[in-house]
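Next up: a single chain in structure tokens, the form predicted on its own.
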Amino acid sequence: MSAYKTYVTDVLIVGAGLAGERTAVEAAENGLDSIILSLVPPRRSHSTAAQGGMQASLGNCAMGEGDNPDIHFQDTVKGSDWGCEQDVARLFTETVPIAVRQMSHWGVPWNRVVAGKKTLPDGRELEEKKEKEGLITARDFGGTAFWRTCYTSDGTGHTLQYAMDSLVLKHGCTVHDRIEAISLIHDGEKCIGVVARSLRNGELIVYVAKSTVIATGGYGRLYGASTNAVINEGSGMFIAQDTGIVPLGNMEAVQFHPTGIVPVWILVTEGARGDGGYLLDKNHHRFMPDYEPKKKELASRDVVSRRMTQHIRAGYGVESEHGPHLWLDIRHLGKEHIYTNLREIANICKNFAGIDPANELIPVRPTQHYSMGGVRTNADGHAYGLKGLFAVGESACWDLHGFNRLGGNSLAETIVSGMVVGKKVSEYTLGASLEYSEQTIKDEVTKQENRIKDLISGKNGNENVYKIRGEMEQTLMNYVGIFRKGEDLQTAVDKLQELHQRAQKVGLQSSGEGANPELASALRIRGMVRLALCISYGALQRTESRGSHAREDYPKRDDENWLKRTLAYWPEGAELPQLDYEPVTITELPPGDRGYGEHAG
């Protein structure tokens, strides 16, 4: 075995994004040191691309007047059809507001109240009051029964991640970036640390840490087509999963965004529809208030993505070499607005598609964009299975989102479980030693050296990583999307049980010394094929509609039976995650109607 680096700290974050970044402020906070790990420079993680906004009952702007954390609570659990902690949403929801409001003592520019009369888009008009001015605005978003989403124009990730990286300068934390944890160091009870790969040179590296936190996103880039950055491939969740301890939560809960452009698959931000967009079809018809005459444009995404994809079914969606698609259009809220609201999203039209939305259409189609299910944590962020190992953001299941998360409660999320994880995390870290065996870290760094080893001699085959990769990326999309049924899904599922084989017998065409990608893709497929199949297999088990899982052949949410979350585990040598099921903790609010989305399907 060759020498290796081992780096030691009191707390160790795997992924630099908002929910990472936070957990480390809150840390330091506490006077403990903490190593946070990336893949990307921390201001170029996926957190950056977030664009409408953050969730917050403010109830400042003259729309989101009477607003507070109780109405917030119910929409979130409305939203989530059911499906998520009450207790997570309340502490959330509670939360939250202190959150934007510290955000902005850091720096965030939240755009303002300015006070006057204005008309909306839809004709109706509302004055904003002199004695609110300059105080946090909000606009409107779907699923939400008032205006509470704070914003920077539609770059409100951006601003966040900004001010958050500049706090973790300030307070020292330590950053490795271009470095990518392969692998948790644990010895069955308590998670030590992990073995990470340098993306600059190939090198193996130790960390080794009193507690560790998950904190790498979702999984979106398992699917052909998704609004995710490149390098969300669900790493956190697999290398979790593979103790054969921890266990992943809701992984069928897939989020379909409905306006990723077409054919790039780039977010157009729900901002834009919350600001009075509208959906077209193939002659120009405004076809959501045909299906949800109350929320419109504005139901949940669920609904909305699920909405769109039965008008094109219909008939109704315009034929590209793309295939069909439908139109949003935001020409009527004019350019003063479009160029200083929605500046984000007229570059990228515009760079990306040719297109300026102020006097053309946008193709969109729902497109692949969050990940519900992650790491099962208890609402304290801790993971199940393993002392001192911690989630947050997407890569967990805290489970605010159940079913179906409502925008900007992402970027609301990413914030409350690092603020409150992290302190969690801090009492956890100053309570704990740092015991382990040194022989646990050299045999995993063995095993991990012994992968690499197999994958450049082909020792054990010489499939393609590459092409393992697409038929799993094409499955799902073909498979296991907006709309479900169990022959589909059971196409799906037995698909990629043959792609799980095949991921253990990668052989690599390159030399796979050094920074080499394909020994990186190589190292992630069996994980990835993984996750896809937890996808899969527990949406063919799911036999009901719950928010983002619409079953075809069960199109009814089933209350009696399914009122549970599902918890895959992958034991040793298991071609099957292994499905057990726990009960959603109903604290407030039973379960009843949505109030919108009804027969969806």
Second form
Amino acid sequence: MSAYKTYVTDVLIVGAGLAGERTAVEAAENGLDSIILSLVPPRRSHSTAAQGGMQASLGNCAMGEGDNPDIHFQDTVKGSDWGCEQDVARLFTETVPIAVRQMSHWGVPWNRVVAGKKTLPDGRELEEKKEKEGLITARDFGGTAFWRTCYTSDGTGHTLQYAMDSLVLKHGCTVHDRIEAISLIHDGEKCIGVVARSLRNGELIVYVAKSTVIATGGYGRLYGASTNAVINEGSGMFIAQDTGIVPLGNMEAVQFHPTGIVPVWILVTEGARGDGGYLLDKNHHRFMPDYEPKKKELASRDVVSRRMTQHIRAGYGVESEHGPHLWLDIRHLGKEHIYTNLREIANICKNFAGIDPANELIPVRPTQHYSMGGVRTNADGHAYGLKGLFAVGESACWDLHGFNRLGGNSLAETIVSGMVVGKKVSEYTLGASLEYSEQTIKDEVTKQENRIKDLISGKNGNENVYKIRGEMEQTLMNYVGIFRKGEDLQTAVDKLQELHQRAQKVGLQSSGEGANPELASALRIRGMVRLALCISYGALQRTESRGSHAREDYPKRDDENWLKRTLAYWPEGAELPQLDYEPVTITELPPGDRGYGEHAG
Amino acid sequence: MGNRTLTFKIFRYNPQKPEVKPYMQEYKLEEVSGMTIFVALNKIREELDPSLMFDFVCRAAICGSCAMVINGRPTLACKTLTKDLPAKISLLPLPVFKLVGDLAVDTGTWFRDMAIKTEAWVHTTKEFDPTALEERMDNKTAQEIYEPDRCVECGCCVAGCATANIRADFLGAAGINRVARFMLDPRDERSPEEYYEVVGAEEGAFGCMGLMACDDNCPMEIPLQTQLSFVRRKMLAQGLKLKTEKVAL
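Got the form predicted on its own; any chance of the form predicted in complex with the partner chain too?
Below is the whole assembly, all chains and molecules, this chain first.
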């Protein structure tokens, strides 16, 4: 084994998006040292791409009047199709107004209430009150009873991340960017840190810490068409699962966003519909009111995505060389509104589709967008199976979202989970001591060094990593999409099992020297295929429909058998995940009719 | 779309292997409809040369990772369509920033140093009160802060700046724009004297030679010239005030 650099700290955070950085700030405020590892400079994290906003029941704007955390709680639980942890949802909805105000204190230029009368695009009239002027305003989003989504134009994630990162700078938290955690170091009971690979020069580095926090975001890039950034490959999830003792929760719960731009799959924020945009079919007919007369375009995301797919299947899609799509129409919102409140969208349409949305229709189709599942933790963010391991944000499943996340609840979750879990991490770390055996670290480093050597030498085979990856992406796209059925899911599982075998026979075509990008992909591929198997196999076993998991062969929600969470373990040497189940925590709102049709919301 | 064959000439150098001198490598690709430099580079890596280094993250012109010099002009690669370029395309890494390898440069460290130097966070003596309502702000003020806050720190303005190419300590348009963002923010309690310390010298607002390539090159179309004038005007007033006080002494 060659010499390696070692860093020791109190709290090690893997991922510098909003959840990771908010955790670091909390640790710093508790007097703890931290190191944040990130694939990219923090301000490039995928959190910055979140456009629409952050839900908090401030109730400042006219259409938010009367809102409160109770109603936000109910919307979240219904939205989750009763799959979420209600104690977590309660804590979340109570904390999020404080989080929004704190972000304001830290510099986020939230859009504010402007007093006066306004006419909405659909003709409704409202009046913003003088006494609320200058307070944080909100826009409408899907699946919410009130206008609750706080925003800065359509660059909300950007302004939040920049403000959060400014706090990280102010506190002097250490950030190591272009560093990738490739495995967890643990002794079977406690997590000790990670082995990481530098994306600057390829060297292996050991990070030892009293507590380790996974904050690596989602796995969107397992799918061929995803709104996610290219770095969203689920790495934190598979290095946790790779321990064999930490399970992933509800991996079959995958969100498709109704409006990805065809064919580049870049997101158009839900704010476009929240602000009054319509979905049109090939005849320019506004079809959503036919299916969802009450919530129309603003039913929950899973509902809108299903209705769009159903409408395309019925022959109303617009044919194109990239397959059928529908239109998003925001022309009636007017130039001024589009170029200020939906400005990034206008830019994206111009840059990537050559379209001016003030005059033209935007081609859209539901696109993979969000991972409800992730590293299963308790309500403190402490991972199942290993002491000293925590997870926050999209990479975690403390389970705020169950089987469908509401728009505007993900940015909100990143910050609230950073606050809440950051506090628990701090409490744990202050009471923990740094005890570990040097041998445990050496063993893990040697294991990773051998993996790298074998990939470079082609000892196990010469499978091409990009080919395996492409086939995995297509398998999920073709067989594990918005509507699912048993035979398709079985096809996916079979194909992915073959890919899992092949992923262990990858050999590099290039030298693998230094910061070689092919080696980076090769180190991830096995873990990525395993996540794809967790999604497909979990979906195959779950013989009901709940939230985003829509089985055509089992169209009804089945609370008697399936009001439970999937836990997916990967024991060493296994060819399939080992599935276990646990009950869902229901504290306040018993399962009821969410409505898949007219009253969906 | 006509079936053009595109010829890419790409800068190659790995600082880990200094014995191999920098060179330009040629790759040929068939153009497809809607092709961007993001699509092209990934195709080259996956099909022709898996060792090629470059950076992309959001691929939607939101994150600022992929700036490079494309046919002589610094811009974001993800939003550059090949159909807007001739069939010969040259790609170089951004100058000024430290090279990671091939087309990848370390903008992250540069921007972090700049943010620390300018103390780019809200300076306030107020404590956050979790039980209180938020402080009010005029919506117009919020929008004015958002304008410079939209900077994605891609580095195009710095790479195309004559001063930044000569002086390593120059804050560049991005740095001055970042300072403008906090000057505009009523929550920031720094006085003109304090800002003068940060941007009142040659490495700040007065280092600019006024060529304004930054304004032309900004992919976010932030009015950098306006932000620079705003900061200069403020600093000039403060500078004159200091001078008058000195004379009075």
